[in-house]
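Read the single chain below, which is given as structure tokens and is the form predicted alone.
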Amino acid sequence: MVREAVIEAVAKVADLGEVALDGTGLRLRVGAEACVRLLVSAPARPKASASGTHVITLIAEETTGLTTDQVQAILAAVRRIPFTTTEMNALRGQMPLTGELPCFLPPGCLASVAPVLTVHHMTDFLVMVDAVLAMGVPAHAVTVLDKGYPYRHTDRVDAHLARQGVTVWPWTDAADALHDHTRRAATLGLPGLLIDDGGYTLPVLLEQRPDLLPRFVGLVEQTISGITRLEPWEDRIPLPIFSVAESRLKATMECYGIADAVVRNLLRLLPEEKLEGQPALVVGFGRIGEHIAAVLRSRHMRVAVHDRQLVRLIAAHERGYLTGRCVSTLLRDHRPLIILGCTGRTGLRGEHAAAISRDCYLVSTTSRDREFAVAELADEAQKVTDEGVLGTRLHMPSGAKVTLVGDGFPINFHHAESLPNMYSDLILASLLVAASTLATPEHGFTAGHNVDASNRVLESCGLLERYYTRFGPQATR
């Protein structure tokens, strides 16, 4: 079945000619003269893999006939391939929360909407599409928005996507996105709904088509960043708002685990740094701040902390860590090694650049490069660097080395899966229970944001309590 799907997707970018199987594997005639081999064996390693688990090489023997972008083209055609009917059952065990909840949920329960979906391309999102799918959706009535971070599988995310018939535009469209969805669903007589990762939707609606706003019902937001980015709009925003970012089942359930996935990415990144004992700097002490704080204070480093919110700074203070008020003074006075990015918002400018006067890394955790002023701290620089998958160096007048993990980007993002599945489970699940409350016409939500309707729904609808046979005393998994 592997073999089938490799053909299968070589022959959709090439000329795919006569198909040989001999001694070494298959051996692919490509136009006249080319040909590529196909190799699929066990992992060199199998007790390190999962069970099942394939390794599929192919190797361009001869490209006589073929330019280089051709080549490419069918390299990248086997990192597409759709995931296989037994991985999907492997990721479905993973998320029975999710997975199951059409089951639970009364039938039909999205029918009556369009959804646009902006969340993770990682492989939990395909068990929350399914569960889409279920819920009464047709393929063609969902769209959804490619964020552009570099998964680890975010290339075959896509495929899949694209086997069921699903629309997915790149975020960077998310206008003409917009305008299409609402077309493809006027023809079916659904309104939209927005289903969020981090503001991408409603702001582009605000901003620049508010004549499209009439047309969708609601907005699920799922992070803090995207809240933030709707504060411009104060209480001027005409759609109801489910806030899974500001409930308490999210802060209670995903901070932690986010935390951690920051800290094991970087480790990952910086095989050869030594963190114990090295100062580390955490900017913004909110939900997952202090998480961050304390996994990183867990690993015997010496933790700084910066809040503008005077509350939160004497938060971290009465937890025993250094604090200060002003960025620059804790960068020349603390030195990190490690500067964390935690607020949501532009934490470190070019201005703070000169306070830094040791080799360093900067580490995003939130939504996109807003962490970090990378244009200004770039102007600082005498020579900018690319690290490959590390990310940017700033070499500074200093002599400091400044590196940008991932480009500025979310560390727990980077070429990586972020939370295990079973993790994310319970949050992905939310979303959809949040999906189908907005989706009744009598939800009794209003415009705006809806804290505490959120709170009562998402407590009260047998998410918690599922979860905690899973997980809790009595677990019999």
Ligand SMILES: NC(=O)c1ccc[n+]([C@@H]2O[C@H](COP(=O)([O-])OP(=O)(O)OC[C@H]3O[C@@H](n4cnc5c(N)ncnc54)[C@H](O)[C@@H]3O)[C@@H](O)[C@H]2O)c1
Given for the second form:
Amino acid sequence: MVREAVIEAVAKVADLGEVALDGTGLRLRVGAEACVRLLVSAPARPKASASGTHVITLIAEETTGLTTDQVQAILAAVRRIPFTTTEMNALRGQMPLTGELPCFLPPGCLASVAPVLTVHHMTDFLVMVDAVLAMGVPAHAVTVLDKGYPYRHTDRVDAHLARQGVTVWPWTDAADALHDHTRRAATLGLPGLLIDDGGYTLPVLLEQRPDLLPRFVGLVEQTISGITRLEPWEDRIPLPIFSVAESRLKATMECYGIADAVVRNLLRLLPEEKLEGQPALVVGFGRIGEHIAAVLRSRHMRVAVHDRQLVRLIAAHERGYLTGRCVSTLLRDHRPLIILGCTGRTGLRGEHAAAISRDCYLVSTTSRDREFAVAELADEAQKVTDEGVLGTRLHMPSGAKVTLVGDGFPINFHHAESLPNMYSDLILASLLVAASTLATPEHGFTAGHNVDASNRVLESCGLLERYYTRFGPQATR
Ligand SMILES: NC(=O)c1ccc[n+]([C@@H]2O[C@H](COP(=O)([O-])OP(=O)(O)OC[C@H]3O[C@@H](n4cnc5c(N)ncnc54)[C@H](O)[C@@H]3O)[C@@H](O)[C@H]2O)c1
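Starting from the form predicted alone shown above, please give the structure in the form predicted in complex with the named molecule.
Zooming out: every chain and molecule, the one shown earlier first.
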């Protein structure tokens, strides 16, 4: 199965000729003269890997007649293997709330809509897509927007979706993707439904394709930055929004997990750094920032906090953090080793650079690279260097080296899978409950924000009961 998957992936990018098995492995002729060798083996130290792990190696033995780009594309085929049945069964086992949701909701509850899904390309998403299909949506009625973050398994997730017949577009082509989606949905007689994580679709319709808005029945939004993106339209939002982002359920269940995933991935990227006893600064003491500050403190860091809202600054002060109303003063006096941006907006700008006098790491939790004004900060630097997987380093005139970890993108997705799937299960299942609600004509949601109604649905739909049965004191898992 693994061999066939690689051969299929190579055939998509090159003209595949004869395939021959010899003592060393599989030899594939590519074009007239080139050939590659495919080896599938067990790991050198099997005990150091999960059982059933295969190591797949593709060697370009002869490249005559191929361009460098073609060789790269062929070698990349080993990263584009759909998930095996064994892997998918393991993922379903980690995510019963999402995987079994079609059995708890009315049959075909999504059959009346064509969803556009803009959800992180991690393994949990595949269980969610399976559930969407099981709720009555044909694969060709689904469009997926790829946010383009470097998740650990992003190529395999893409390959899996392609094999299922799901249409995937890059987020940068959202306007064209939405146009194509409405065209395909119209042939099936279905309206569209947006399921978004970060405001990738409705703002694009409002800004660029208002003509397509009547073709959609609503928006399910997973994260605060998606809600923030809609602020310019305030009371002029024409579709009902189901806000999982602002729900009590999400605030209760997810924030600690995100904070923990952020710090865990940071430690993975900085294996030689010692955090204990070092100063840190958290900018933005909201739902995520509050938990980040607590996790850093639990790792024995000396944590300072800034928030532009006085009520949140006082909340931090009352929890015993060093606080300040001016970011530059905190940077200058507290001299943080780690600066964590959790504002959902832009918390650090070029004007703050002069206050940084030591080597430090800038780390974001906010969507895309919005949290730090990267261009402004780079303008203040004498030199900018590429630090590989760690990110980008700004060499400041003071001599301080400021490292933008993950190039300023949210750190928990940087070559990682963010939360364990057992956490994300409840949130992805909530998105699908929200979608099935908006797919029902008599949902009662009005155009614009519906935070109270969203809370009512999420807290009465049975998901919390199932979650508590699984993880509560009478846990059955
Ligand atoms: N990385 C992830 O997996 C993940 C998960 C959930 C949320 N998020 C993102 O994290 C961000 C924060 O989410 P949240 O739920 O904590 O939001 P929130 O609204 O609860 O908190 C944001 C805080 O930042 C403060 N703030 C805003 N602008 C500021 C500025 N310029 N300077 C100082 N403080 C400022 C606000 O006053 C608020 O207290 C959002 O972008 C959200 O989408 C990321």
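Computed from a predicted structure; not experimentally measured. Positions refer to the first chain, counted from 1.
Colleague: Where is the hinge, among A134, A185, L39, L75, for the turn of one rigid part against another between the two forms?
Modeller: Residue at the hinge, from the list: L75.
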